[in-house]
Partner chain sequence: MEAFLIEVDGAAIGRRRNTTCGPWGRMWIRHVPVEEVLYLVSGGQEYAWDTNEEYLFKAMVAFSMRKVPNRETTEISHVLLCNVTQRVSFWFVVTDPSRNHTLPAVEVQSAIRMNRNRINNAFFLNDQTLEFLRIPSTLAPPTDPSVPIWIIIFGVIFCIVLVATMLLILSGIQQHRRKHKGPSEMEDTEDKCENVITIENGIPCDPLDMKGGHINDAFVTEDERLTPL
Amino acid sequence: MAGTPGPDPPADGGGEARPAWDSKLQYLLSCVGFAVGLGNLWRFPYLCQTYGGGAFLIPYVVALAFEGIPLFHIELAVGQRLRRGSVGVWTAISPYLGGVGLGCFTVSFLVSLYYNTVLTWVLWYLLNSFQHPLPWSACPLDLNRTGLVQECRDSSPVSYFWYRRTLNVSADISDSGPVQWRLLLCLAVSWAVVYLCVIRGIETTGKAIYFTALFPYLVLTVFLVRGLTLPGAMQGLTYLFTPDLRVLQSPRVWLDAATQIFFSLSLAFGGHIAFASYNPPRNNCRRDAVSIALVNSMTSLYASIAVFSVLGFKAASDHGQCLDRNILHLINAFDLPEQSVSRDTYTAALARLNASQPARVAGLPLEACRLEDFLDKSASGTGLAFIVFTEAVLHMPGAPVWAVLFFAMLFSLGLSSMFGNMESIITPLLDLGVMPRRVPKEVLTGLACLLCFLTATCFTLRSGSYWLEIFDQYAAALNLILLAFFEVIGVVYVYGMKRFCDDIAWMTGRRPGFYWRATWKVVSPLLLLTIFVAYTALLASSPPRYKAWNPRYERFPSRQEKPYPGWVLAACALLSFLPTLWVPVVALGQLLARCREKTRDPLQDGRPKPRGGRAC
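Take the sequence just shown and give its structure alone, in the form predicted alone.
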């Protein structure tokens, strides 16, 4: 960063002009596309529903104000001022902080592996949505073609299509099995699409982002309008947002709100630093940070309304089918006329029969049909996208059309996030000059995508979904929290608060106020440390386990909970801290290099200096 505000710092060591965005809208859409991802659609609604509906918004807003926006502002400011990728930025601030940039680079690489695998699954479902009826709407025939497949009968058509037809998942993580060629082909197509979009950096992603960032909003709006016209939509939204302030007494609520903000904004990946480095030096990065963060949070809220309007319809449909089964039992057991009991009169009819013949009623296999119980059957992550929501789509008229729209939206959402992930990988490689300048950028980008594709083939094995859960849980969480902590410390206490504020004043024309200085200097670092300690304690409180899909499990279709083998636990521990290890390794390497440099030069200030003195 420049020592004094005013002149631009050197852009790159290579002497080439740095690319620039075609327009401010292109930059904003790229940042929004990177921040708004699959988690906004399938993680935020789940947290709202789990933690007291509207009450969850209280810790969420607190975390946004004191953690999300301040950290986001730092990343945009340092990227814009230094005009480098993550590695170059932190090396320029201090060579001892070069490991922070390498840590961000490593996290982005690991996340890209499994994130694009999720897009592989989405692509598989999208391709299977162009048929009627949908392939997950009914169980297939067995090999003898005399009945239905037993595994499907014991679970459901939706679950069978996901676990068997898509993943062909093994019953144990140690049983890797062969590569699933259909998934490998979809994985290759997904990486080919990513490569074509990022082939020339922001020159190509800047064009694609107009579609990938805006199309999901169009589809969400279509789902919202359609969902609000469906029966049960209001019950779903009421259940989602009914506040339960008692949950605020639980520390877990505040922890989940803080981590949701952190990952939702894609902090500490390095992508926003890279995007901001292509901005004009005097762009108002403060306004960008606030506006993008608010758009991201409002998108999460908007997606929650659209998703739960449809899930409310699904719950109402399942509740109605449950009542129909009970009504049929009553009519058959008591020889009642057809249509004599309706859904509206079921409760009164059951009470009347139970009062007159309680023994006979007690002997019937009646189900407890409560709408709240069906609304409780929500899920997050892949469970929401590939099981709950796909089943909800089956209840909608014109199901294939809605399935195509839904999975096209998911693919577009994930693709725009992949642009930021790949920028976090490729920009540092270009800035570091890992390949000669004469090698075209297209070749470097192609090699990076090819390496990611070959590494991600492990997720196409039969145990691949279990490993994806491990990467999702351990590769990013703790590393990003620690890297963000080092980012704040590096800017505020290594570079210096005054110098940083001078640079922001030069870029935006206004010095940061008390809110920014207080959050950067005290609140955000303490909050990050608290989150790290709490998250670590949460992971250590119980041994890591996973849920396996095992048709031979006595409680099937419930998934069998198993402990991880020892070698898998070692992999989990390695993933948890591998990217962060760059920080002490690089700092120690710099210190040893300085010591070696000084001991090799015994003459300093014109006087001899003994080796091994106070040079270190």
Given for the second form:
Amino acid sequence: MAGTPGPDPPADGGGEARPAWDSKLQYLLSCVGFAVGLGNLWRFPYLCQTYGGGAFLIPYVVALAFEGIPLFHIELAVGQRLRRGSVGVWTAISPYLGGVGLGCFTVSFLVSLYYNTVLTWVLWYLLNSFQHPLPWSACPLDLNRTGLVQECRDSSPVSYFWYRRTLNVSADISDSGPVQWRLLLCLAVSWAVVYLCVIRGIETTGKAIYFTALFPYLVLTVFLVRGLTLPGAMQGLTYLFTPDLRVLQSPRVWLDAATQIFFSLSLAFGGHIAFASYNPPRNNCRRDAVSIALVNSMTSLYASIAVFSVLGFKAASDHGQCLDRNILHLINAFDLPEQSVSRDTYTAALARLNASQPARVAGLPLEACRLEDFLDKSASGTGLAFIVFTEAVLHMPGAPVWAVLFFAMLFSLGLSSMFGNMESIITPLLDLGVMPRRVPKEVLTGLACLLCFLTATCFTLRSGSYWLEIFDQYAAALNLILLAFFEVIGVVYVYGMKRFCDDIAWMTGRRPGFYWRATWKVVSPLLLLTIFVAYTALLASSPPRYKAWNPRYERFPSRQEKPYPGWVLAACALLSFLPTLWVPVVALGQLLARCREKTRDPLQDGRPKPRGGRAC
Amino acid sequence: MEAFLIEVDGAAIGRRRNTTCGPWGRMWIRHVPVEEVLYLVSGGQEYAWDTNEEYLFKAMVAFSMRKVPNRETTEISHVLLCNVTQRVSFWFVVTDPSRNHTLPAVEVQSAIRMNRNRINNAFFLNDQTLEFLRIPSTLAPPTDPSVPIWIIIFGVIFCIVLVATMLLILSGIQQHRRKHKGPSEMEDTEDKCENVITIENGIPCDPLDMKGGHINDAFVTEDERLTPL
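Alternative state: the form predicted in complex with the partner chain, after the form predicted alone:
After this comes the whole thing, all chains and molecules, with the earlier chain placed first.
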């Protein structure tokens, strides 16, 4: 039995062969590009920094070994064996599980909407980086040209450029405001670039991926070399990577490590299934899974070294400026000659003055300048890229060059992930045969991109960034975990572990060992269930709030925490559960259809039952 | 009646004292000993602040006042400096020709504002390093190009993407047409072969009802109802 698996499902019909990769390298690069995305750059370093530096690697590796790699292997194996997109694969395993594929499809659609909006922001910054001085280096003047704009003066030029000149964010999520035409233009170009690359499916993405997957590594290396030569970089690296093992006692660390691995590998989107379905049937998917997962994690580490060295430089330069301000206070107050107190002699001079005239020194507005405080300022997500890093780039000599490189890298990182997202939307549509055979693939991809573009214009409203946070938190997280759980259960218990192992033996030449079988059968489903429960508990523990940028807030530039209005909460709930609802809906639908068929024709009892069917 | 405190090479903060410079006289002008000169490094030019520089400053202030209508007769000796410190900060007042009153602050302020640039350049300093308290500087407007740069880059990228997409679509259409012409030609030749065969036999096959002898209606429906394996 091991040599002859079940009959192959029909190739997607019309007499056209299924498209195939030009080479194994293209396939590997596509999967790596899909997995390696913006999160590797701006989420992993933040987690490392928050959770005790090097100590975070322990839960990370544990999660990778027990959750990431096994699930990844399942996706690649299932796609390669059944040679269909996500919807087709789950329908083939069992008609009752078709909802899993539809759920993956919906989540991919929602994610590509907001993911490309982030790329739009990146593109806007990229377009603005081709000038010197950079537009976020100085505040603009106010109307009568006697001073700077109030909002900018109170916060900082970088924050002002992000919140006002880019997003033009409103103070409240209910205040939508008009569509920002600048962002709309960049959104159009963003989607045009995506369309250009996915226009013929893997035929075109396979060519584009050579650039978009490899270019970020080049730029990361350049930043690494530059970053390590900047003053303050080594302090940044040592401080941020020094392990603090006490954090491992908190369960939150383990939860964040597990979710980070899960989302970092882009599991349960259906993109990897789609990519693997274009492989030749006999391909060592186990080796692919392990190597791609390891490359993804290595990239996270590599990126965090580059990021931390630049952040260390920024902290050192901020610390130096803090010292300079204090020195100025001292010199002004005590009429000392210029340059008599330098950064190195500041502490000694302060001690001397404090000993001789403590009352006067106490009256001065001196700040406490500690390098650790500046290093502790952490940021993740858009805050890291658009505020912290842009400010760091300002201090580097030749700032526009570094800004262009940085944002070009971000754009290609995001673009290669978008390819995977679009494949997980387009491949199921092609397999389902939504469009008649005569219509060329270009039209289908064009319509998909157009629909996504029109829907994503809601993120270019003034409240768009608040909605993006909602989508990011609620549309993706819970649904993906649940769908991954159903995937594992579906493959291991419905398809059958024995049959699955036979298929893998046929494809790779070796049966999966104990580690694989144990993780698939027990460890991964349990882990996923635990993560789901913990994550839901976390989300439910505090009423959902968002941080609004309100210039009229009394503690501006701190962001004002506001609760979501009722209708927004309803939207959050909808986003959280709608994609997963496909699973029970389709299962019920199939059940009803079979019952109806059975009651209509009782003579069907003698025939061999269709696969996965049950008497109702 | 008010004095201006001017600070050199200091950034934001200076001392604000509302007291006047006091009755002018030699005792109020501190003599700066030569060995305690201060070196100012600004704009790449190094020079010591001594009485000659003070003379230059007085000359610049007098020059600014002379540009004001009604004050063309201001002389250098009408400008008085006092309280000079090592930070190089001092107070100054401008008196009228009779040396009895000091000129109102507003006049001096506006005069200096008009000629701020000249005063700065005389000392190779700028608004940040040569600060007049209570005289806000008119900030230079940022250079705004007529077309923002981002639009230019945007136009370039958009055109490239559009052209590339058009090329891909056109080549796709060409491929499509070539593929469709190919199979239809093959079908024509197959039909011709069949026709040839039936005629070549000499006996036209059409009158023979081939279907009637082979197909049993009962079996047809049975076959159609079986789901393909």
